[in-house]
Each structure stands twice: as structure tokens, then as C-alpha cells.
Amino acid sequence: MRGVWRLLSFLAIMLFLAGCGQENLSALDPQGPVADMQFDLLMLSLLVMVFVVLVVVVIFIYVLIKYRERQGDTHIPKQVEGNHRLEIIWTTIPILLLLIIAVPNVVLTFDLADTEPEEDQDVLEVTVTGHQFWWEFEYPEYDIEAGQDLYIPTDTRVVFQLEASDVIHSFWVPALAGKQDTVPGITNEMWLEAEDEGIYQGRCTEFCGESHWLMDFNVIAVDPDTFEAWADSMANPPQELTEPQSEVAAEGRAIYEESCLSCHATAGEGGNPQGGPDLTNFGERSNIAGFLEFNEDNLEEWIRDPQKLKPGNSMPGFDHFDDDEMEALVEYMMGLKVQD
């Protein structure tokens, strides 16, 4: 009886954990054509496996009942050395089931490898570079770069050139598409498309170091007109971004230029290939460092000791700033917005 309770407890825990998840971070809720195709394959494989399990369970129960030991039954059952008909059946059926799974998988693999758009379909090319531990997004057509937040237009095929600057990472947006590795020295390709506007969560799924589990990003799908406006504002940032209006923000910019600009480009200035993400539109982000809630307290904590919050990243700490300097820097960074 104890074994039965253990089994029931285990099943209850599994069912509870199966319900855990985050919005837009599930391959079981597809939001685009690539995710739809992959979901269909998943369901096909699941149905085949359920069919096999049910058949095995039915045969198992039938055999248990039909050939159970009965009172007074002392004879030895007839020994059967082989049955060619049964052997052909249980060899043929698995082959057919494997073909049912394999053929659609092979066809879909070639379809997903083909990044060429359909006739008259809009296309956006993005170069994705994985770093320890953040994501860089470059839009060659618009000559702009962004970090952590990937803006894409809806109903547009987005073709990615996937690269890595240090170690192997893996780019995954479960609600929109399957994962693809980013490998140093190799460029991989994949594509996806978002049907509806929204924020879709993505993350790295290849262990890449101490803070691998914090290497998250957002895919922000907007309508094409909104995307064009965003891209134009990133390429031509507003005057308020380059010339802060308040004295405190102006002081913060001076601190930023002295301590941060060599790694973090802003409005087309500064930065370097081994630096951190572009911060042109930092004030519009939904989180800090990919995982912290976006607010002034978290930004100050991140600037003072980033290694405490995200171990192994390449950003140094700035705990030497006094309160006034930190207040000015935070105010300036929170105001880095290209759109109202």
C-alpha cells in the first residue's frame, strides 16, 4: 500500500510541476508559423507514443487476466518457440510508426532550413550575437544595434544570422520557434515570424557559464509601422537623448561618458566589439540585465556590484560612486529613450 501512495504522490507532483511556466515561454502555445509546425510534429509524436502505450497496456492486462493462475490448475502451458506471423506483425508495425514520425520530420527540417521568403512576403534580416551573458541584435538594413530587446514587425519573416563572440550559446524563443546554437566562428541561420503583437520571452539553452540561467531576452513584436518608427528613432535619436535637459541628468551623462561609454554605445557614440550592449533605448526596457525588474533601485544595485547579481559577466563594479553621483547616473540612464 505504501508503494501505491508513493506512486500517487509522484504523479501528483509531476502534474503540479507541468502547470508551472511563464507567459509566452512555452512551445505548447505557438504564436507563429514556425512554432505551429513544430507543435504539430510534437503532437504527432505524442499521439504515436500514446497509441503504443495503450496497445501495450491493453495486451498486458489481457494476458494477465487470461493466463492468470487458477485454483487447481497444475498443467504447464504449451511452449511456443516462435510465430512467424506475429514476428512479422510486431516488426512491421514499429517500422510504420517510425515512418509516420520520420517523414514529416524530414520534410519540415528542409522547410525550416529554407530561409527564402514566400512571394511578396516582407523580410527582415537580423544578426544575433551571443555573449557571456547577454544578446546583441544588429539590423544591417537600418545600420542599428540593440541589446537584450529584439524588436521585430508582425507578419514578417525574420531571418537570423546566428553568431557567438566567446562560447557556444543557444538562441530560443519557444512561442515563436525552436532553438538554434550560436557557435564561435560559425554562422547558423534560422527564421521565425510573429503573427500577433506582444512580448515573447527568449533565453539561452546551451550551458555557457556561471550565469547561463540568467541569459534571457525579449522579442517585442509590433506592427510594421511602429517598427519602422522605432528603427528610425534608433538610427536618429532625439535631441533629448544627446543633450539632457536637467542639470542632474547632464551631470549623469558626464559620469556615463567617463565610466561607461567605452563599453556601452549610446546614440551611435562609443562602444567596442568586446563591450556590453548598446544602451541607446535603455530607458524603454522592461528589465535590467535581462532579469531584474526595471526600476531605479535595481539599476543602482546592478551598477554597484554586477558580479553579485550575475556572476561571471564582464562588467566591473562602480561602488566608488557616492550617492549624488549614482543618483545623477541613474537619472540619466533611466531617461535614455528614443520614443515617448
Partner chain sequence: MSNQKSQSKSTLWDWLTTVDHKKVGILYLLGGAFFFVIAGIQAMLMRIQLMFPEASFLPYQSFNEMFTMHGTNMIFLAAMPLLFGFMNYIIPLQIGARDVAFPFLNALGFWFFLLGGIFVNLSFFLGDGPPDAGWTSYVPLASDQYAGSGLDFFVLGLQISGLGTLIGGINFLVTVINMRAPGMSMMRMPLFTWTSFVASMLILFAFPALTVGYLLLMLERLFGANFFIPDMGGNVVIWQHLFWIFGHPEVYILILPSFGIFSEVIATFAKKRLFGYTAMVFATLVIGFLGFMVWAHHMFTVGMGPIANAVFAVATMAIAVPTGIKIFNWLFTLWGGRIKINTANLFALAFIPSFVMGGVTGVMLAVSAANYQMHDTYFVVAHFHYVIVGGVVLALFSAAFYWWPRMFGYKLNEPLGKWFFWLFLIGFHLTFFFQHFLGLMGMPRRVASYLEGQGFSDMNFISSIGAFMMAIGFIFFLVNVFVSIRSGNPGADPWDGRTLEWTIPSPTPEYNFAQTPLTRDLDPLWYEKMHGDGRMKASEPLGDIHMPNATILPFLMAVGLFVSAFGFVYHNHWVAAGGIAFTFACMFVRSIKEDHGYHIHKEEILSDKEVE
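Based on the form predicted alone presented above, generate the structure block for the form predicted together with the partner chain.
So it's only the chain below, everything else dropped.
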């Protein structure tokens, strides 16, 4: 009977916690093996700790009810010095409880640090660079670069090399894996896997300056074939990207070449190390700048005044474009797509 109760209460906690938070964002709703393991360890430690709290609270309430001063009571309590047996009990039991958590933790800490894939598992390497306040993703095997949207194949071990270009950031995709810091001057490693296709939200968790809270990104998990096709077309982008067909878009391309290409690498052209995200596949972004809803109005607003939307980022505003110019530019940018 006791066991049943324990199981029930455990399930209740799990259900309550699992129901918490938004899908593909919450660490309480894990979507891959790393987040799974971390969730299980978290639940194990939570269970032990809830037990500890309960023991303390039960004794606490009992003592308060039983020994509270009643009216007119003037007796002098017995002055007890202590009790060796009790001291030994409440020293050893916590040690045992801690061992229940400590042992699996040590094992898992080493497992998570080990980026070597299991036998005949597919691996993808990605170099992540944190910038104030955006993310850059490089795929060395494919010689391509992407900004803000991190494409990964499902059921593949993705191994990250984490770097930072300015201050410390921290790379976190709660639904897929715990975080690792990106530290200037140091390269850190971590890995994760996504089980299902989907868009998982990621964010920076190390305070990194004025717009730290907006340093969001998306992880887009697709099946391995789709991923290969995507990587291939990123490496060999369609011609429309550099020579758009429609007249308006061509006009936009001209403005883009003049004002934007120096910072934003696009289809293998332009860009610079102090610049902004690669925009080759901008038309397929899930958000603008990682957090704005993806639509033309927001794009225009962003181009006109990025400092208002994300203060402190290093893109200047282009408020001097007139409406026609802006329309052309936006049209061109919405067409920056590598998939059909």
C-alpha cells in the first residue's frame, strides 16, 4: 500500500511538472536523449528532496502543536543536552540519501562530457559563435554558415564547438539539452540529439549586455535527407538570390548590395567578421532577429530602427530609405530562400 502511494505521488509530481511550460521550450518537456537524462536526474533529486522537506515539515508541525506554550503554563522544560544516537542518525541518513543522487550524477556528468558518438551513429559538427545579441552557426563539413536558425538532422548526434566573439554567452535549448557557456578565448564542447522534427526554442542564458533577454534563436530539426538537401542548397544557393528575376526585387538587390552586403554574407558573397548574421536563407527564418514574428512589417521596422527593437546590437538603422526603396528591399529579402 505504501509503495502504491509513493508511486502515485511521484506520478502526480511528474504530471504536474510535465504539464508546465510551453512545448519545445520547457526543460520539463524533454524532446531528446540529453534533456531526457537530465530530466530524469532532476526528478530523482526532486523526489529525494521532497522526502527530506516532508520529514522536516512533519516534525516541525508536530513540535509546534504539541509544545506550544499554553495559557497559564509556567513549567520549566527539562534542559536536555543532546543525544548521540540521534546525532548519528541524522548524519548518516542524509549521507545515504545524497549517495542516491551523487552516484548517477557522476556517471551522467561523464557521459554528457563524452561527445564521441555511439557505434554507427550519424554525427554532425556545428561551430556555434555567440555575438551580442545573435548566434552564428558554422557547419565545417559542409563549409556553410547560417545565422539565428540552427538546422539539425533528427536522430543524429550533433556535436557543438562553442565560441564567443565578444562577451560570454550561454547556449541553451531547454527541450533538447542543458546549457554550455560560450567563452571568449576558449572552445567548449557539448552535444545533443533531437528525436522528432520540430522547431525548438533556444536562448542565451549568460547575461551579455543590454538586450540579453532578446538573444533567442531557433533549432529546426528536420529528417536527415531534408537536412542534406538544405545543406547542399546552402552551399550552392539558387541563382535568384544574387540575380533576382522580378524588377522590384532586382532594385532591392541593388540597395542590398550597397548597404547591407558588407555586414551580411549572402549566398557566399559579402560579410565580415564584425558584421551580422548570414542572410542566405533569410526568407525561411522562423523569426526576425530571433524574436520578432516573421513578416514584412516587422522586417521593415527592423531595418528602419534595429536599435529600438534590440537596443545595443551592432546594426545601424536605415531610416533614410523611402517607401519604394524599402518595399523593394523587403521584397528582395523575403525571397532569400534556398528550399522550394
